[in-house]
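Here we start with a single chain on its own, the form predicted alone, put down as structure tokens.
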Amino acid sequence: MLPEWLPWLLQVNDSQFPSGSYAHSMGLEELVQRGLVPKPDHVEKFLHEQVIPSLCAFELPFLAQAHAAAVAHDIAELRRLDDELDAWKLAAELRQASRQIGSRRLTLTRKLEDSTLAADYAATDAPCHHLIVCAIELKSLPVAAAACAYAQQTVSGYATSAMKLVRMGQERCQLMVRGAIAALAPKLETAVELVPERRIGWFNPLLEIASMRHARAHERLFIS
């Protein structure tokens, strides 16, 4: 039998979903301009050595906590996690990009679904980071499925941005996304386990510094 949440997932995880994420490279544009990610092979290496470790060590465990709070309709815990995530994002461009994408997703989610949780959370004037809103948006999914959807959004976002920055076609882009998700899949269940007193954290100075430099760039294609 078709899971009730599947049509919802297909809609909100579609690349055409108007979250505004297409306007952000999340620091990748600066890395390309600096010659650190000049070719498709380097983009693939970037996904495997920078993006996937960040997802496994920080974002997916954090998403699992937010997902549990969303399932429990725990607005205070969601707000606490949102504020903590705000503090984790040191680079202003990355912080603002996450807020903008999250806020747009929350606004559209409220229009598409009669969600008391989304309405109550919007009324808190929270930062509305992308990750927290995804947890709210995907609360009806099993946490592993929600994490897989979030990871796919992240990897696909970087790969799609790379197509505009590096000489490569759509087929190469899709092969790259497939390879990254396949590498991440065996680690996903462990990443979303809710372990008491688990230390969650990941500091990626490469992206943070790239994002800070991008803010001062004279020419740029992406907002971040």
Contents of the next structure:
Amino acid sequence: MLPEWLPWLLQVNDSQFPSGSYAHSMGLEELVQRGLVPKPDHVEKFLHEQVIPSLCAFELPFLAQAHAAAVAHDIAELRRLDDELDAWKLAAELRQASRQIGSRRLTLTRKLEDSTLAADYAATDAPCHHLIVCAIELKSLPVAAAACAYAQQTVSGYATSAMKLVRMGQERCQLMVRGAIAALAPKLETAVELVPERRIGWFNPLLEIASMRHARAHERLFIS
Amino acid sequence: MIGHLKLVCSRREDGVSYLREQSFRAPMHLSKPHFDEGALVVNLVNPTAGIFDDDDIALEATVEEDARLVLTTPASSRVFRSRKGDVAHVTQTLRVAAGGMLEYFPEPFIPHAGARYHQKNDIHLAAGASLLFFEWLAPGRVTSGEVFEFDELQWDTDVWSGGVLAARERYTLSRVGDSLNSLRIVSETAHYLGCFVFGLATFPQAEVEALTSEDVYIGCGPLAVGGGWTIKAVCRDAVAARRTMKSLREMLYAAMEKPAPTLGRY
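Switching forms now, from the form predicted alone to the form predicted in complex with the partner chain, please provide the structure.
What follows is the whole complex; the chain from before opens it.
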């Protein structure tokens, strides 16, 4: 039997879903300009060695906490996690991008679905980071599926940005996304396991520096 | 060794900052503090060879209202190979009251091959407090061929401003896995520099970014709360890192329109 949440997931995770994320490279544009990610092979390496580890060590465990709060309709906990993300995201450009994408998603979610949780959360004037809104939006999904959807958005976002920044086509992009998600899949269940006192976090000063510098770049295609 | 160092820096009526309280236990010690450019400069000294796997050290420094304290180290901090698989622990708790200023400017942190080390930095700033907090992570004893050969470094930092969490970092770095990839992509012997800055009316963003070169990749930006800023840099080697640390310190003091206190070791 078709899971009730599947049509909803297909819609909100569609690349045509107008979250505004297409306008953000999340630091990749600056890394390409610096010559650190110059070719498709380097983009692929970047996904496997920097993006996926970050998802597993930080974003997905954090998403799992937010998802649990969303399932419990725990607005206070969602807000605490949202505020905490402001502190985690040291690079202002990444922080703003996450807030903008999240806010747009929340607005649209409220229009598409009569969600008490989304309405209650919007009333709190929270930062609305992408990750928190994703947890709200996908609360009806099993947490691993929600995490997979979030990871797919992240990986796909970088890969489609890369198409505009390095010489590569649609097919290479899709192969790249497929390879990254396949590599991530076996790690998903562990990443979203809620373990009390679990220590989460990731080290990527390079991406933070790239994002900080991107805000003042002389020329750029992307907002961030 | 289980050691500690506790300092409380206050300001006398004549404007001179002084240590109102001090307590330390091996392996921690103090140099004789000196007063320069309106700040009390204290060198934190570890007279042993460095940090070993069973060490547990707590450093606590409080800067009271309108006092100015500079904490620095006379030499690099070394963490030696873990002999029994145990972990060395260092906890640093720094507090700055309104009108107070703390600068924390250490020499490089050098983890040797096989080192296991956990550090926690907990920084609490009152509204109106100033902070220059620097970190410098070296890849190891490069000239001995030890480059990113440590077993595990855990690095936790929380910065609170006016009771609100302004910055949070949690790193676990290891020679195994992907945690060092973002440094290695820049250089096989990359040095990492991090800095938190609070209390500047105008942050010299363009000047800091202009430090970027072939050897230095640097960025800076405002934190979400408290008017604080962060600076991060990945440098090709120790020479580039030292040059960058020096330039940053000069720039930040110039932005505060204050002369930088001498650190007393040159």
